[in-house]
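Only one chain comes next, encoded as structure tokens, the form predicted alone.
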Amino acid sequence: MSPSLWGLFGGAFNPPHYGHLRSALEVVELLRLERLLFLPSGGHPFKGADLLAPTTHRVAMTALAIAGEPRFALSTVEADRPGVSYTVDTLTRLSREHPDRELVLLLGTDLLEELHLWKDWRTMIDRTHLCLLTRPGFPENLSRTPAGRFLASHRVDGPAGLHRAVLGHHGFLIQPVTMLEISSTDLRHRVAAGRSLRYLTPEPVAEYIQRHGLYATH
């Protein structure tokens, strides 16, 4: 029997947008995920607090963004943690809370460049499977980064290979998805310039930003 897969999608979501949502939906379909947990970050070790909207707002916006897709769910495990939040601590907690699930942490190609700087990054594969989201046709030269070289030995050919009982360990998968040219940074600049966010993020998110005066100055 195939394992029950749950995806973990972390990020600042500052703010969330259709680029996040489109990639997330494709991953759910391609990996046949039972559920995808969105994990808005709390304190971020690489981003200053001056760049982030307050955690409560980012959590609220994420909840609005994912409403209506029953396979999407919100987790505040990182947002609720005081101080700086480290991914390895989140993975340790979630793997203990859901021992009967195969957890898959989603990573963007940009994160692969910095993964070796994360706390206890080599131990993350001991907690969950890792899935690198790429553009179709992305060159798969893993040897150019320390993390890529490490993860190459755990690589599986497809979603069906993400099975601890078969592998004897967690696996690493590269999964091409459609990546829209939308960024949270650009959305923040648009708000500061008084420009519309229509068709870049769900309307409830855009309305929330306007209602609470987020990103009005940069």
The other form holds:
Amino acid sequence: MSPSLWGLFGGAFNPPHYGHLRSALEVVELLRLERLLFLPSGGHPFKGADLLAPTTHRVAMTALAIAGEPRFALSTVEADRPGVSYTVDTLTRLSREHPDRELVLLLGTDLLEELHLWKDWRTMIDRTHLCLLTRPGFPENLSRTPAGRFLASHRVDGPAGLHRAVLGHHGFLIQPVTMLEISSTDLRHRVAAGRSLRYLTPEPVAEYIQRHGLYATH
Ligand code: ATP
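Same protein, different state: after the form predicted alone, show the form predicted in complex with ligand ATP.
What follows is the whole complex; the chain from before opens it.
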């Protein structure tokens, strides 16, 4: 029997929203993931600290956002690390802590563009399966990016291919999922403008933002 697959969904979650949650749920179902770990970032290598709500708040909001879906879980591996946190270190740690699980790193299309700039990205790819989340109907042109060109040779043709790849080396999958037109940036702007977040993020997250006065100016 092949080992169980756990997905890793990293992000700033600043704040989390239904775009994250909907695509995460679809991935869980399509890839038959036993668990999907949400990994709020700590210090972020590419985002200025002034745009980020404090890590403790983003962790708390992520916990509120995923409550109620038993296959979703929170991991503070990245959030707890002092200073800048790198995905390769997270993968090394999680694969040591869960040697009986296979890990799948989930990435948005936007991240494929910059993947070759990530610390030790080739090592990182060696330690995990990779699943690129795309919008339905928009096949990616892999040859456009250095990481995409490398990954093309590891590509499997669907979720079943990923499970087959478990029994040997790592696979790369392009998985179309529903991408709601929602971004954390837009949510922050709405808060700063005094507008409602209703139907863009779970109500407990919106209430948390209001209670703690997050994003009132940015
Ligand atoms: P920001 O607007 O601040 O850049 P964001 O909304 O893109 O934030 P992140 O926390 O940076 O959210 O994203 C975490 C992960 O979720 C990334 O892999 C990103 O590609 C993905 N993601 C973000 N928004 C959506 C969405 N609407 N649908 C599906 N996936 C999304």
